[in-house]
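As a starting point, one isolated chain is supplied in structure tokens, in the form predicted on its own.
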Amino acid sequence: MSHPRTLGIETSCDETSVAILDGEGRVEVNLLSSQVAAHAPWGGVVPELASREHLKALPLLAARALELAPGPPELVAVTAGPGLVGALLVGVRFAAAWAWGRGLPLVAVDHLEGHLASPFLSLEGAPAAGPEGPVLALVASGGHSAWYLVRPGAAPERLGRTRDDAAGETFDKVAQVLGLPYPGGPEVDRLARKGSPTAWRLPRPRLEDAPLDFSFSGLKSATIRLVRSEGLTGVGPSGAGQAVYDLLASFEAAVVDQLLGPLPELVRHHRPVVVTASGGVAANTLLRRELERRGGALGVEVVLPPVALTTDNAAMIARAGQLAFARGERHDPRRLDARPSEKWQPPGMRKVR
């Protein structure tokens, strides 16, 4: 199915990105201006940083990625939630205004339907791919953690969640504790190679009343609690030796074996025709390897996005946009605004309106 060529802007977070996606869902353009630098010293994202930096680097990248497309944009799609709001409005707004002033659709994206789609794009000139049946979908970032059952024509449903912390942001507490560098999670990733993911005993919770669920407050805080008695507090890279990998490779394996715990089950009860993750933490090697493992042994197909749209993209907010669209979702200019919660909220808590 052919859809018009998209325009996607995506700044919910620490990242300002803008694509524009050919109608069969070719990635034409894709530019980011990340925010890393800007953040590392705090540790974590400032809102209102955030904001300001988004304020700069879009209407920049915005105009380069319109010099770079082999056409105009027909339709116009922007994340508007969740995120932070004052970085989303940065790109609703301006979304919103170049739709009106152009005569074009504009469609509103949830951000995680975003990285739902992501695991289907290409990088290297080849157009969305799309399945046929139900897809069984791990999201996995700094602020979000879930498992989502995406059946076509039908708005996602939510498996199972976090219920404290999200995956991504464990592995940036516990490398702060250390003293990596910000973000966290590459500089884990790179190190936990070199270390035995069986030299640490770490908790990896499982919760009665919710089996699909996941709970990171545990590991991290006794991640931390280690760190600090083995005497490894503020180390840095220069400073890591064989106790920082090993610690950190049993670290990421109990992350890894949580996220990853459900997906038997899932499979059992789903019957889904491919299983994907996405996010940030989709980027780390252990993850990408023990999914694309399990899943063979389950026998089912793993797709896996390209670890440069693992993080936050429009590319991927561009194809979200462009199966909404299809969908027959259109959003007026005019009263377009941020939704900083999550869409889809847990069982038993009352619908965000």
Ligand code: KG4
The other form holds:
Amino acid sequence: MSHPRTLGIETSCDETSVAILDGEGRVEVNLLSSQVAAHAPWGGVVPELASREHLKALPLLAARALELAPGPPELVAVTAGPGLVGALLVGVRFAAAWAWGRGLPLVAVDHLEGHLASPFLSLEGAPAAGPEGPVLALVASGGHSAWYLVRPGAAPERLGRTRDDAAGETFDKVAQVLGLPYPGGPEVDRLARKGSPTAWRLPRPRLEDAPLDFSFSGLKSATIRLVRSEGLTGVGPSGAGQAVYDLLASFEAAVVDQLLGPLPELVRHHRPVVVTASGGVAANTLLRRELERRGGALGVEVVLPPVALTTDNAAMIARAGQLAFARGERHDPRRLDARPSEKWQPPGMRKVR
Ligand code: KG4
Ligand code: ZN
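Please give the other form, namely the form predicted together with the ligand, since only the form predicted on its own has been shown so far.
Every component of the complex follows; first up is the chain already shown.
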């Protein structure tokens, strides 16, 4: 199916990104300006700083993207939420003004729907793929960790989720305690490759009343306790030692087991044609390997996004915007507002951070 050439804009957290996709969902341009350096001294994202950095970067990235694209966009897609309200507003108002000024249609995209679309994008010039049936999808990032069922043409349904911290947040926290640079996920991934995942037996709690949900707080505390009791540090003249590698490998294995624990039950119950993972934690070497292995053993195809599209990017927002536009979604550029909280809240559940 052919879609309009689409301009995508993403500013929900600490990455400013602008992308242009052609009518088949080929990524023509995907530009990104990371704010990691601006937030690093604070050990996490500072909301006010994020908004200001988006304000600086977005007009420059958009101008450059339009120069690079082979033709003008015919649709504008922007992340409207969830995320930091000030950061979202920068993207939303920019996109709305841009669409309004050119008389183009505007679609507001849910950031999580963007992540869910990312496994089907290519950075090698291929059109976007479209699965022919239900997809079982893990989104694991700095702010979210949940499994969804995505049926073609329907809103995603959340099946299980974290009861406390997100997986990425857990990686970042353990890294911070070891004195490793922010964000911690990529560092932990790198150092864990040198360690033994069976060196320490860390907790992998499952909730009896909600077997599809997971929890990271016990695992995080146990790991931090070991860092302190063993006197470990990730920095120093000789760098991290074997004890740090072993602890990080054991910790990473426990996070992956937590995330993939519900997989057999979910596959049995929902019979998906494809299993995917997306979000920053889907860049993790062990998670990718284990999902391929466990999915294969369950007889289901595993589709992973290119590593560069696991973290926040506008290509996935443009793609989710194309799919939403095809379903008939449109938003009034004069009225569109940021929507900081999560959209698919099952009734009676408390808010997921
Ligand atoms: O999707 P994302 O860019 O932002 C959110 O929407 O939250 O995800 C960022 C998160 C950070 O917590 C980061 O540490 C984690 O993804 N991350 C990783 C890896 N790369 C990024 N975690 C584990 N292993 C990685 N290789
Ligand atoms: Zn994200």
